[in-house]
Structure formats: C-alpha cells, structure tokens
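Below you'll find only one chain, the form predicted alone, shown as structure tokens.
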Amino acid sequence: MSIETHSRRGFLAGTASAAALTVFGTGQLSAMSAFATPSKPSAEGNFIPYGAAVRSDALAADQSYREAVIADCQLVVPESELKWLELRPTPDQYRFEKADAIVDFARQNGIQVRGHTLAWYGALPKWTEQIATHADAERELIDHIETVVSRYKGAIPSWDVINEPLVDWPESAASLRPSIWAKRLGPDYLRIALETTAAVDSDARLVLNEYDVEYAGERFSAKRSALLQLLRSLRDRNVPLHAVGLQAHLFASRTIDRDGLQALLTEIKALDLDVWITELDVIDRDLPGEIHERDKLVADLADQFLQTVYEVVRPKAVLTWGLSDRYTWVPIYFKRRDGMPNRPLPLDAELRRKPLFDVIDEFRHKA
C-alpha cells in the first residue's frame, strides 16, 4: 500500500466515532416511518445531480455550512456515519443517531442520500477481529446489511455496497484486500453482500466503489484490469450490481491516463453498468501556493477528468468528498509544505465558490 493510500484510509477509519447516544437493540430495529417518504428528484430536469460527503456534527453546529449544503447539493453521503465503526460499537448494539440526523436533514430539504458503506475492510470495530468462523462472518455481515438497509429502505436509493475491494497493485480479480470478510468468506463476501442488499431493498441501486483507476502507470493499469475482471465475474454469476463508483481523488502529481480510463469505461458500459463519480477532490499539496493559480490548476485537473469520463459515459451523479475546504480530510495527511491551507473542494473555507465548483456545475448541465 502506498503512503498516500494508507494515510487516507487511516484517516477515514479514524473519523468514524462511536459516540452517538441513542442505542437500539437488534430486536428493536425496523425501517423508521420518518424516513419512509423518498426525497425529491435529485436534480432539475435532465441535469446530472451534484452532491457531497457531509458530517453530522458540522450540519448540527455550523449553520452557514448547513445552508450551503441545502443550497448546492442534490445528494449527500454520510462521510463516516454509516460505517461499521460508527454503527456497531458492540456485536449486539446498533447506534443510528448520527446517520438518522443526516437522513432526516436530507428528507426535510428535498435532498437524496447515498449509503456508504456496507462491506469494507476499513473502519471496522475492534470486536470484528474476534469473528472466528465462516458461519459467524456470514451471519454478522448479513445481519448488519439486513438491519441497516431495511432501516433506510425508501430513504437511501443507492448504496456503496462494496468499497475498495482490490489491493493497490492487484495481479487479478482475486487480489482482494485483507479483511475479516476476505479472511473468513473469501471472494464470496462480495456476492453475499450484494445479494443480501438486493433482497432487502429490491429498488436500491447497488454500487461497487473503487479508486486509483484513472492514472497512467503500471500499478494503475493493473488496478483497471483487475477491476474489470471482477466486474465480469460478478456479471457472469448473475450477482446483482448496477453501477461502478469512481472515487476520483485526483493527485496533481499524477497523470490521468485518458486512453486507459476510457477503455475501462467502455467495458463498464458494455456490461450494462452505470458510472457514478463518488468522492471527487483534488490533492493540491504539490501545486503552487498562489491562490488564484492553484484554484485554476485544481479546476483544470477536475475538468480533464470529467471530460475524459463524459466522452464515454454520462455519469449518474458527481459527488465530492466534502463541499467546503472548512471540512476536508486532505490536510490531515497532505498538508502543504509552505504552510498554506489546502483547497481541494468546490467551496473555500469561507464557503465561497471556487473555479472547481464552476467546472462541476458546467459539467453537470451538459446535454
């Protein structure tokens, strides 16, 4: 695993807190009537909807941020609140307070919610390390998915069911990241997770979410090849899957492989799978410090990526991993050496629109 990848994964796991106050026993869980009404359509007309990862604590405490999300987003995705570490402090407890708050906020403001994530190697509570057998792992995974998806049925119409299944430099589709699920269930955990989600909510759109497929270089080419093998394998076995999520954490120090990415997208399209852009931001650590120049380079890189995608497939949505530079994971591990603040997102720390926002807005209005 690269230093950059490891750092991001560590941060995302660490941001998931188990501090929610309301505790539900497993026997008490059911879909909440307050969430039964679907959100309004996620975009006006035929425009590509835009959304962002949000944090429940910021929505609760920061009114200006809350208003910006309402004004700018047709979709939101909880940054950590639907991960195992947040929801499952113990094997027999589910804590939904923070996730419920985001879903209720979205419902009240006509915003759709995406679910992230049901089966991932990261952000797992410590107790999962004690899962000892195939049967125990299958039971825990199925119980978790049934409980969580049924709770938000009708309120969360798409889920990142599988998140980051492949190692950084895979040899094939069998090169799965080490996890309790891969250890106890092998590659079958992918099928179990997808089939269980489909059984609970037949209307939900099921997404396999992956990163590092857009760049030039042997490692990234290997990732594209293994991902395509994995998608074909799932299709060949009639495992339910509707879309591929491209995370699109764009590094200014890397080169986008236009031909390689477009070849992958062509094959994804041939498999009758949709494409979502799920976690877009630009890691600006290596860009010049001057604000106007840096913001333009950030926007140009995003524009290059989006245009490359759009020439092959019209994505179902574009989501950034955060809306404002006020709340972003980037400076935790990619702080600039010149001491200036990072600027990876569409709005700056004062919630002012940046060129990146304009690029996304222009892109989503394409016919």
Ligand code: 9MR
Contents of the next structure:
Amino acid sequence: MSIETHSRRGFLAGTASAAALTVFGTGQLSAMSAFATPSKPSAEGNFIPYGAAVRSDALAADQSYREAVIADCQLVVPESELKWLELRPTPDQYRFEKADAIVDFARQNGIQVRGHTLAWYGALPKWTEQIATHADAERELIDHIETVVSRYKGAIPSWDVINEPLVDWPESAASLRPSIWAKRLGPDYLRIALETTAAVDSDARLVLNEYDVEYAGERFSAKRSALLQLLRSLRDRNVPLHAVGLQAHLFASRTIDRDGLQALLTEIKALDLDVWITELDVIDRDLPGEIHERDKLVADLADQFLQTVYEVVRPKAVLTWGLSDRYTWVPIYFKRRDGMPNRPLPLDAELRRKPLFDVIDEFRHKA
Ligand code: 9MR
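What would the structure be for the form predicted in complex with the named molecule, rather than the form predicted alone?
Let's see the whole complex now, leading with the same chain.
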C-alpha cells in the first residue's frame, strides 16, 4: 500500500476536500471524503456492543478475517494505526491512510470505531524525544490532538485519550510513566490532552485506559489506589473525562482480586464514570497445552473477570485485543515454552468460535 502523506498545514487547510482512497481486497476503490456519517449503532437493542482491535494490513489482505470482523464486531479499534508512530513519521507529516482505511471499512459495514490513543508513552516516533521544552511539548500534543480528533469527528465517538499513565508499581497518582509528555509537562499533560479532545469534539466519550487493575497482590492494589487517586484529582479539577477503560489483559497465572476490583469499580461509579472493557484477552503461556482444556480455562477466566465487573457495573462495551488467534500481540512477549501457538482470543486461527466467544456473547446479553 502506498503511504499518503499530508503536511500539517496542507491538511488543515484542505480538510473538506481531501479525499482518501482506500482499497480492501475487493479491488474496488472507494472515495472517502466525509467521515462524519455516523456509523450505525448495534442494531441489537440493548445489547452491549462487542468489538475487537483490528489491523489494516490484515483487513486488506485476508478476506476471511475481514468477513469475520464484519460478522462478529459491532465495534473496532485500530490496533496501531492511530498511534503516533503510525501517524507521525516526521514532525510535519500526518499519515492517515491506514487509519482512514479502517474507518472507511467500518463505515461501509455499519461498524463503530474507537480511537486509540492520543497520549501514551509507547509507540512514539523517535523525533518526539527531541521535544525540548514545555512550550514545544504543549504545542505538539495540542496540534496532534486537534488534527487527529477533528479529522475523525463524528466517525470516532470514543477515544482512549490517555493510555497507561501510571508506572507498574505506583506510590500515588503522581507516579506517572516518564513519557516525553510527563517529562516536559508534568501531570498537566493529562488535563491538556483531555481538554483539547473535548474542545475539538464535544460529543466524544473520553476514556482513560489502564491495565493491571484486576489482580491480587501489592503491586496491583497499588495500581488501583493510584488510579483512583488520579481519577479523583481529574474530577476535582473538572477535567473532562467520561470513562475508565479496563484493558483486561488477563493472565492465567494470576488471581483476580474480586474485592479489590469491585471496590475500585464502586468508586469509579461513584465518580459518575462509565466503564469500558477495552483490550480483553487471556495470556495462556502458563496454561496446559491440550487445546480443549486450555480454551475452557481461557473462557473460565474471562467469565470470572466479567462476572466480577458486571456485579458492580455494566460496561459500555466489551472489546478484545484482536478477534482471532491468527492476529494477536501475545506471542511477541508471551510465547509458550512448548512451542504451541497462543490461543488468547474469541476465534481460533481458523476463525472458528471458541468458548471465549460464547462467554463474551452471554455477557453482552445480560441486563
Ligand atoms: O497489540 C499492539 C502491538 O501490535 C503493537 O506493536 C504495540 C505497540 O504499539 O501495541 C500493542 O497494543 C497495546 C495497546 O496499544 C496498549 N495496551 C497493550 C497492548 C498490547 O501490548
């Protein structure tokens, strides 16, 4: 696929006329000048939408995967295509082609899109390390958010504005990851990112997305406390925020802290924040190899997690981080020692439904 680039100035000047051409396997080009056509919400009444992280390259090259996404997802989130690394090869360029392709695919198929992510320490292009001053950092962050969020206004109704703000073992809400944003702007980067997103798209649901908040153990309860403190401080300062995203990368080797997670969710509810399950999958590295047994344990763990959440709050949506075991990030870090492929997702590598699919489907229909 060729990469279309827009200079920042050129793009801002020519938003209305810029038409991105996308092609997804059918051989047909489709012109996409207006993203603002709202996607059709789930046509299934009061059911919670289910969605998955998707990859533009796989959607373009793999028809059976594309059909599975169309059949099973009411919602998609680009796995990488909206990250700075993909969008911003140089300080002056925005490269929207891959993200546009996903948004276009979703629109054509009546699927909604979530945005991931605007302010994160990860997947930043090298040049951002050179951002040297408070003023430069503020300008870069604001420009980026204004450009990206305005492009997809109306087409991306919820954003993981903030991703993974806290270190792995925080002492307090001040224990922010030392991203370029935190280094140059301090904790104020959170406010800047959230306020800028709200200013550009006042209808967008603004989400703060975090992981490791569901387990038993000191490190995880420290994460829950710091997260809650952070949410309260944002709320106390009237910073716009609508929801918390629980990533839910579940580890078969860890124990879910039912009381700890439910206490956190109760407080989140008391702050009048919604909950989204944003990146559910089950890291099966330490589970037995036998496939039926493994798939059952994977589904049981997700069931236990979702049950624990639902007893306190009905999430706005449940998304898994990928749809099929054919395309998953898990082996990058958590390959199995027996050499067998990981099976963390609702569909297997042949796109057949696994017990995990049924568990999620059951929760989608729960009141
Ligand atoms: O799954 C994503 C992988 O393909 C990327 O290489 C990586 C870096 O951009 O990010 C992965 O997605 C992560 C997500 O953005 C944030 N939560 C953890 C996800 C899995 O690592």
